[in-house]
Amino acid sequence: MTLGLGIESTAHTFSASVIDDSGKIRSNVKSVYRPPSGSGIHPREASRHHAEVAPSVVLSALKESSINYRELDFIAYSAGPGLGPCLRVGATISRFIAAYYDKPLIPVHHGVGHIELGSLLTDANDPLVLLLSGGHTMVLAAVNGRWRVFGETLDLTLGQLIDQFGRTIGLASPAGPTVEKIAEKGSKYVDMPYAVKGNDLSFSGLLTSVKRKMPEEIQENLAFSLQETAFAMLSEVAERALALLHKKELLVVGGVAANARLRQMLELVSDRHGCKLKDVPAEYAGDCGAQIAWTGWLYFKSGYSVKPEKAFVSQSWRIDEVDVPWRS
């Protein structure tokens, strides 16, 4: 049997993961830094705590799993993109565990990552892809062992669309689940910008417009509204997306994929082109250390590996730029 270990540590999250060549998550230990409220992340302080709470998270997820690092066959992380001090946490530890018991070393797109446990957790075969996060917002198939572009924003996520929003009326990033919790009492649209251009989106003046609107609506009609209209033209350029390329799997992956109202219109797209929808469950939609732990071991998989002298991490990477050989 192979066991992989897995970090993550992109952005607010550090963890740690081990998983299987079954598919077996045997560990799915996490720690989030929590900057103060109407904040957003701050790279210094996320890497800070990311560092003191590495030994423990990693300590913890072979605890969970009943082994040791000798069992390991080998040490992934995810190299990218993300907050550069974060990043740089995970690949100086997992560089040293995979020196120090001679282990491969396998940088993993932190995308990519969240796409394959995605379709592990699902049994999605060859879906089109809603990637959705801090980090990306596209609209994504697999062709020819790349991950291909199909739509994409042009300025904010979905996810720093929300954490904005959040940040402005006081609450700390992430602030998602909370943001949800506001927008379901909200019972009135108020008209917002609709930014669709071709099968690209665009929602900074979406976010502008909200702050405007602030002194004259109630919050829970703001962020209503908010999620009515980004979810919109999100549901739009997706639709587009399965009329041109006639997929019968709509995968949804990233941490915006956790709010219920969006999972509720993919789901009458999906109806309308006879689709299924693949949706996360909620533990792993998120940045974990599982996504790192199951794609690194599909590399495994496919022969690649770096020696640990060779680890870099890259806070700009396109996912159209990277192989992936079991897509082929």
Second form
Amino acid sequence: MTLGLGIESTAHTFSASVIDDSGKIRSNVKSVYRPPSGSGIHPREASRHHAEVAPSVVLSALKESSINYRELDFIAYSAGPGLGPCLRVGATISRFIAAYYDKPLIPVHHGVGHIELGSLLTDANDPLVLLLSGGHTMVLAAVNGRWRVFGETLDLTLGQLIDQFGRTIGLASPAGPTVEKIAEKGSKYVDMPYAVKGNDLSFSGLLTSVKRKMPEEIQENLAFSLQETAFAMLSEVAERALALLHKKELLVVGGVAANARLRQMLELVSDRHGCKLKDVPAEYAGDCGAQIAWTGWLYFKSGYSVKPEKAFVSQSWRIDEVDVPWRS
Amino acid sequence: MEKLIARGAEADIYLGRWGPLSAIYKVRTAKQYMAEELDKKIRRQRTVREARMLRAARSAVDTPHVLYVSQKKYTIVMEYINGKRMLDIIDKSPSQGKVMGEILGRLHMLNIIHGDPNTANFLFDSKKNKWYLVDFGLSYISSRKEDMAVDLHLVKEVVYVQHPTSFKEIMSGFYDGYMSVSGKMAGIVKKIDEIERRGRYARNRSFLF
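Beyond the form predicted on its own, can we have the form predicted together with the partner chain?
Let us now look at the entire complex, which starts with that chain.
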């Protein structure tokens, strides 16, 4: 039995998880930094939060799975992309554990982590993937040992769009769940720019337009129209990819995947193209240690790890530059 | 009666007759998942736009003849092109990338941006020995280098995913073809870099800590 520890700390969430080689998640403990209302995540404040909670989160992850450090076979950490100060907290603690107990240390790309955990939990084999988090809005498919980008945003991500709208109406990031509730009360569709460029998307015009309409329209209708437009754009891009690549599974991962209206739309998209929507349970859709631990295991099995002195973090790291040998 | 031959992302494609001719019926059907106002706006806009652009592009590239347009039914009836898709040919003969470059270059010379230049939209009719460009639903007129560069970026993106093993060869032919038909294009290729650098996480910033 192989046991691995995964540590996630790219943005607002610090989380640790123990997973075994059958894919059973033995523990998944998180602590989420909450900024004051009306503001985004301040990297320094978030990293301070992470540094404070890190020891207790890691200890409870081990305790819940009733093992100690010596029984671990590897330590995996989220190496990027993300906020520099936050990444360093998770990476430093992981490097320390790996060096002290002499365990293999495995850097994991945060986005790959979302996808691989999603595949594990939904039994997806060869899915078309929508990766929707604070940092990513991408349509991907695995080809020749890489997750290749079929389409993506040319400017803001969907998460940023919603967070920045949230901020203008006084919400703290991540604002998704609250914006979703507000949107449910809206009913009037306000005209907004719809920007699909081939397989790519652009959300910046949408943000400008919704901000400009603030004085003349109630929040509920704006939130409703913003979601309707942005999600329709995303659904269309997903449809394009399905029509061209003929995948039989559509996997949706990342924090925004928790939105019920988006799931409903993607359900209809999947039906139309005869494919199966694979949605990840809400607990694991957002950032968590399990995504790092499981991807760590996939690398461990392929024989990849780094020496503690070579451990790196990368604030900016494209997913299509990451080798994923188990997908070749 | 018309027969459904393909279901694209935004339209159903039927093969039928138009008088004596074989014809394609491109029908933009309602999308259940969209807000109704938005859905109707997009379908109307794209039907009108596609018919207009199919005609406008003809002075530079071969496109199917538009036979009939119904805004009410969101339908365009056009000449049927019995051809092979670039998508299915190009892995065997990656030098065909040049053809795509030439076609797109000629289109851009007219200040028409295709908007969705993926390899399924280039069709070769072997009887007529002609390449056709189809699917103009996302097309528009623009003389901005930025917009042309996005078109090129889309080609690159789609070739990278669908033809990863012949990516380099296809793209080098593509740029050759593109440059060969258009003198003013030098700055555009540079613009692609600019667009890609604007993309998420484009500059790798990794460090030891």
